[in-house]
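In structure tokens, the next block holds one chain alone, the form predicted on its own.
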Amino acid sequence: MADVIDKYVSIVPDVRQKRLQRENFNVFFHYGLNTFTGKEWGDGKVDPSVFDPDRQNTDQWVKTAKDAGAYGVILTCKHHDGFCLWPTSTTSYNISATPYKNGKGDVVKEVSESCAKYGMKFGVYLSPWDRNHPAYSTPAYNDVYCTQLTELLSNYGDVFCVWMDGACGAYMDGKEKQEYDWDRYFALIRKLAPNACISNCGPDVRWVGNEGGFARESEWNVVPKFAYDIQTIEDNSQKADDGKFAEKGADVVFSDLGSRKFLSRYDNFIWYPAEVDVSVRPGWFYHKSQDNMVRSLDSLLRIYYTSVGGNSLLLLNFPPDRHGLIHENDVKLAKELGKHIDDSRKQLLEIKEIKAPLAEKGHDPACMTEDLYDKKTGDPLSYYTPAEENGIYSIEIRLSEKKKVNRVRIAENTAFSQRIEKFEIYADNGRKLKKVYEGSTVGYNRICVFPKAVLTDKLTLVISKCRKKPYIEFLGLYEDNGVVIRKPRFFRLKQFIHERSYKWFIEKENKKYCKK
């Protein structure tokens, strides 16, 4: 067993992944012909002349993302209809065929420049599925796609993420299934944008398994090495523009991807963090009929605290409207979310004393109170780890006076992998220690929101199960901000049903790829 655990903890993130997990919240912009036709999936036959925003302002888009508390944005440079938001050489079905700026516009350039202006990172979404290009469903299409990648990664400055949708609906147009040359795509991205993470269908970030904003309760970064391009994307993503997407809810593929029991069946492992992608509206593209259907702040907070606060990345969609602006209702929500995040960070309480098992030299318990890291490598500047390996690790935190506390943030130093498997938090209410939270995984970020705030001056973190000894870079207590996380009643049932439904697929793909 010791050898197996050594293997698990030998799996660590690369620099790209560490930086992205630090900056764990980004914004999606779904924008294109669908914005003007009211569709979710275009068929590649719409006349580009319908694309005619009269007040487009990408500064407003990016400022909205920044106000929401995000670190970067990702633009749908080409969705499934094949329409390109930049003047590409690969097809005439692009922005130059529209009335926008008399055919001289370039939305990709505008968004990238707005990102530079506001200090935000810029990322590109480029759908491999193309319902317009005549080469699609032939080997020649891989050349087309690589040329489009080359244009996007060579002409628009630094790109922090390339988001590759796995949808492949050639059958809808009576065509043969396109064989995507994933290895070629990945190699090209690594060459042209070596610092960019490849997300969704890629080696750096995996899809969480649903488009409803639901993260797993136990999210592991160390998972079996299965095919990057096969993550049940086609089965679980939106399939058609039939109005049913908004009713879809959660389709979590499998609730456990990283426990000891699950990993014991496989030989090869990778560091593969999950990303939760979800829209602030029922659809991904703008629809006027949904102006009063924008999510509430409470809904977004549930998503934020269970994704960013649950060892996952968050990609939140704000779709620009037909004027080329983010709608005022969406802007209002973005500001509310950003204010909440900013205010909550300021509620970090000053720790008077912290006690823990004898530390390894240079990594004392006080190191957990510092939240600083190297911007280049993503590694923390300090961390705590005990000198010896034990079965249970108890860490006591004292405040100078009693405060009303409703959450604790814990972060592992993932340069030593992800290790904590089970933990509890106890609060001293003056009479006894009361358990206020229990959890499993921590990873790069766990925000433990209590069911009810507690008035206390002492909390104790007990790590009751760990892969060897823990490496903790941050442990913080926060004053009550009134947040209560409620999970929808249907979630557990949906999770159970889909876990059974897709178990055969997961095991088939892992058997296929993990034993090589």
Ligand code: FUL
Contents of the next structure:
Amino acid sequence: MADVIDKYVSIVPDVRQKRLQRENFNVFFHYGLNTFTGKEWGDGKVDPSVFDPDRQNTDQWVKTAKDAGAYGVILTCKHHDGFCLWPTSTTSYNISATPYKNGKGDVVKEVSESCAKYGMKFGVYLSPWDRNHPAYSTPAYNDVYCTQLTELLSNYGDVFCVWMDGACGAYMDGKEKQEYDWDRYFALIRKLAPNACISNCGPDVRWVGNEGGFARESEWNVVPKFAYDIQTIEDNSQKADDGKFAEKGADVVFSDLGSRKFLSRYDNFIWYPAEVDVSVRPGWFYHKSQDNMVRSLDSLLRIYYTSVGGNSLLLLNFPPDRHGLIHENDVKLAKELGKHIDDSRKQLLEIKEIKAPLAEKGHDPACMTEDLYDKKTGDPLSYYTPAEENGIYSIEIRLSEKKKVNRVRIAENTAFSQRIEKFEIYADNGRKLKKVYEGSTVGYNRICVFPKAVLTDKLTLVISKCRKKPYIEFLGLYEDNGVVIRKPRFFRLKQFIHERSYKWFIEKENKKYCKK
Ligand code: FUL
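Moving from the form predicted on its own, what structure would you give for the form predicted in complex with this ligand?
Every component of the complex follows; first up is the chain already shown.
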């Protein structure tokens, strides 16, 4: 057992991943011909002249993302219909063929410039599946895709993420699916944008497995390598525009991708953090009919606390409308979310005393109260780790006076991998020690929201199961912000049924990837 655990804890993020884990909330903009036709999946035959926003203002989009509390944005530079939002050399099916700015417009440029103006990161979504390009389904399409990547990664400043969608319905056009030259794409991205994470069908960020805004309860970053191979072969991605995909809320294919039991069946592992991608509306693109179906703040908070607060990344979609603006209902929601995040951060309570098992030299318990990191490497400036491995670790935190506390934030230093497997939090309410929370994984960020706030001046975190010993960079208590996380009805049941119905798939994968 010892040597497999050594193997698991030797798997750590690279610098790109560490930085993204710090800036773990970004905004998606789905925009293009679909915005004007009311479609989710365009067929690649729509006349580009329909693209005619009268008040397009990308500053407003990026400001909305910033107001929501995000760190960056990702624009659908080309969705499945093949229409390019920049004047590409690879096809005439692009922004130059539209009335927008008399064919002189470039939406990619506008968004990247707005990002520079507001100090936000800029990312590109470039759909591999292309329903318009005549070269699709032939080897020549790989050249087209690489030229598109080259244009996007050379002319628009720094790019933090290249998002490659696995969705494909080529059969709908009577075509064979493209043999994508992924290795060539990845090498090109590494060369042109060495700081960019390659997400979804890529090696750096794992698609969580659903579009309903659900992360796993126990999200692991160290997973069998097959999780990445599956992304690449797209078995799991959307294959039809039947409006049902996003509804499949509980469709996280495997509820466990990283426990010891699960890992024991495999030999090869990678660091592969999950990203929850979800829209604030039922659709990814803007539809006027959905103006009153924008999520409530409560629904967004459930997503936020279980993704950003659950060791996952969050990519939240705000679709610009036909004027080229984010609709006021969405803007309002973005502001509410941002204010909540801001106010909640300020509720961090000052710790009077923190006691923990004897620390390794230079890594005292007090290090856990500091929340600073190196912007370049993504590593924390300080962290706590016990001197010895002893199975159970109990950390006691005292406040100078009683406060109403409803959440604790814990962060592991991922330079030492992800280690905590089980923990409990107890609060001293003056009469007894009361268990207020229990959880499994922590990873780079776990916000433990208690079912009910508790009035206390002393909390104890007990790490009851851990791979070797823990490395904790942050532990903070927060004053009650009134948040209660409610799982949607029948979530677990739906997940159970789904998992059972995928049993054949799991078996099939296991045959290919499990230890021989
Ligand atoms: C899916 C696509 O088919 C949707 O249109 C959307 O872009 C979403 C983010 O990914 O797979």
